[in-house]
Amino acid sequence: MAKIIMYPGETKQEALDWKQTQEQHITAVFKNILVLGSGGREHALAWKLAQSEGVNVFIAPGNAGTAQVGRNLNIKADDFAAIRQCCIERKIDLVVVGPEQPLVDGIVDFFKADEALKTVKIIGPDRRGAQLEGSKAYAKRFMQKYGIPTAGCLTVTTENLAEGESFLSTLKPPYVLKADGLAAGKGVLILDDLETAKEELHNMLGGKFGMASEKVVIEEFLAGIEVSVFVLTDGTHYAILPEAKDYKRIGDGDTGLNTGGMGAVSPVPFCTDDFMQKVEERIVKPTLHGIQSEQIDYKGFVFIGLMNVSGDPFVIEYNVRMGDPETEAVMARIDGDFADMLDKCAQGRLDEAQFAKNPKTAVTVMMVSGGYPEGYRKGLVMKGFGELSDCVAFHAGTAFGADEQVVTAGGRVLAVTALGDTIEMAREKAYRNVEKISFEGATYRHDIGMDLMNYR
């Protein structure tokens, strides 16, 4: 079983000292890995990769947490020219793309087209494959073409607005409106009133979410419980990673505004062998068949957002990278050489890789800044890291302040993850450690995983 390790310090120097002690056992470096991104997902990926022997991990741009397990580089994840130079100068062997935007912008195509980057392997789909997340309309057409179960829908532009309004009238409430493009997680509206839904359809097409809502996908509402299934594929072979359930709303009991995610649990009790067999046969295999049929260059993660409707899986959405905060729970449950697994994936040899799923339960609790997901302050000093035990604190929105102390740098600040034999045990560990961390205005949900405790 992979050992859960944590960073005990609260300053930049303590982070560097801690990292040096972790590296002393490494005698030869054979792989340089660059992780792109700056959130909790990237910290979790870098943390897991750094556990592989003989690996140097760089993170661009990273955060105060990623400094624990690798070297942060002052490079933005969408600065392709700077990333190119970095790969050449630091002899990067493998690039792991964390966020979706660089993939949608074509970073994989950029690497393939550059002779100087030919030897650099990259985890992620090409630009066409990234449209599975970059365009809701494209994803829906893909699902329909390859017989993948999903909700009924209609894609609407200003040219068929009347048809869109008529389609809304045929549906039962609530009404689901999705901006076609990337909208930073804010482009989905679920509305109970038909007239309000029609009004919001006009608003979205009129630029409510900018270019992202030049097209709007109207969807039939699916009643059920959500789960995220993660697949790693080299385009031919695939591995189903641990699944997770995340919690989107800010308040206990799923109340309040939507957020980027307030916590996660893995495994998910209702994902029985029977249910997961349905997922594999009805969704994973047809998705891979579609990728192959469309001749998409896809060596990376497929995030499948599912709705469990009376025991049957339906696809809500695809993402082309790992989720956040699900990654913080999933990485804690992957046993094996993750760097080797990704390296073999990038080479088209995923079938040769080995990994196991830790049978324990991981619970992740997200600590956020007061006011999030609306206005919030940054630069607040964080305390208590040295008191943590039997958990790992993944940094989602942190930085080093002027005095080198760890400070807040985002709305979602810290994802505390703990493992336990049961959900109850993992919850107890996670929340016990959350209570040890302090920063002004800190808040979190108190009910992560409680809804799953009655599943047996």
Contents of the next structure:
Amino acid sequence: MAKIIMYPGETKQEALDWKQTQEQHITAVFKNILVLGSGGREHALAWKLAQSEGVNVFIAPGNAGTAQVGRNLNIKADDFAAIRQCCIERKIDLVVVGPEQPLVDGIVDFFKADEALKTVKIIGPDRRGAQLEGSKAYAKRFMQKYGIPTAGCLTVTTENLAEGESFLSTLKPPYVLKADGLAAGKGVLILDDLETAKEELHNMLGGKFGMASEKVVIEEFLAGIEVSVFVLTDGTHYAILPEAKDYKRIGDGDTGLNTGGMGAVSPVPFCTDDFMQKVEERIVKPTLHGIQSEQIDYKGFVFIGLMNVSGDPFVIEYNVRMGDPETEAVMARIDGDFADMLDKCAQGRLDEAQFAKNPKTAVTVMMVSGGYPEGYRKGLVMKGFGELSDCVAFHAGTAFGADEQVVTAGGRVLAVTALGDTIEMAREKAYRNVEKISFEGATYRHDIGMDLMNYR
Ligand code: AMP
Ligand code: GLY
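Starting from the form predicted alone, produce the coordinates for the form predicted together with adenosine monophosphate (AMP).
The complete assembly is shown below, putting the previous chain first.
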């Protein structure tokens, strides 16, 4: 296991000097990159990749924003046969898988098993590795086996329901119940009352989240502040990318329903060198050791959802992809040839890649459709793109309507991202631009990053 040294970016001049030496390192050896997915994460990945020399970016299926940085292809991210065909016809060199579902469905194994795709590199873990996200029970067993700090838990099926109920009785409230499988981000219940928790345990095992809750993980509640840590690994080497904080609730002050994410900030002030050192020693290294010991083929992103419990990190969850909207903030802070980095990663040569973290703060504010995360309208015309300045507006749920106008096409619509020397400055820029965009019913949180302003 070898750590990739990243330029720490303490002063602007140092960063500029470093960047200049980088220009000489860049050896783009490929041309065609295919990004799978259609959200803000994929726009941010495609945007960053398109900045590399000599690269063509294709996005399948993409959105109105990805069309500005590459070529959208009318192929769904889970249509393996069409993706295969496209890789052959367009001579794709590298595939970057955005969402988790194709990974859990085994797209990496599919590529490895196909002679015609032997030369196509792919970023993502194999099907077994994807179980780190696809099965919470698997992820918890993995963490226990490799001594990775996480909440105490019990996995329950209808077979050991009574044991599950007794385990719940030994815990203090609130009670955490998690559907084992993928449940579109909705499979976690946090309940204050023991009787309700027992009732919900029955409901979940009875099919509340379909097959995803045939198994339920009951967990101890961890009190603390969450942060998303991103690692890129080729299975041997690893690089810790900029961390980010995500804002999950719909309303200001963390109120209301859970969403896919209403904004992000990177870096996170409580992720000091000391805290990140603990993350690396206690979590990143044992996770990599586990991946190697289990002989998982993993060339991709590991997204570690952490709880900072009084200065000590505990893993809440693994994801096998980048986060959304975290990616929109993280990509804004990566300096260097990202296409080269992913290409080297896919070849098991991540140790040869170099990149820097931009020392500025990125703030991403997600503009969403009125009514989201419940029912909302689509196809609403969006205005104001021409007035944006000093920001990047990553498209999450957009499409081209009649007359090629950009229209809304999802709950999360636009991830407006700005960089600033401080959180305050980045916030000011991001919100100044958010106010220039209009569509009927547009909603956003006003407090992204505000909680972190007190951490200095
Ligand atoms: P997950 O899908 O596992 O990330 O869970 C969704 C959300 O539930 C997390 O982002 C946390 O906010 C919360 N959560 C999950 N597990 C715990 C836990 N053991 N203690 C406290 N909060 C949790
Ligand atoms: N923002 C959280 C996630 O992508 O799962």
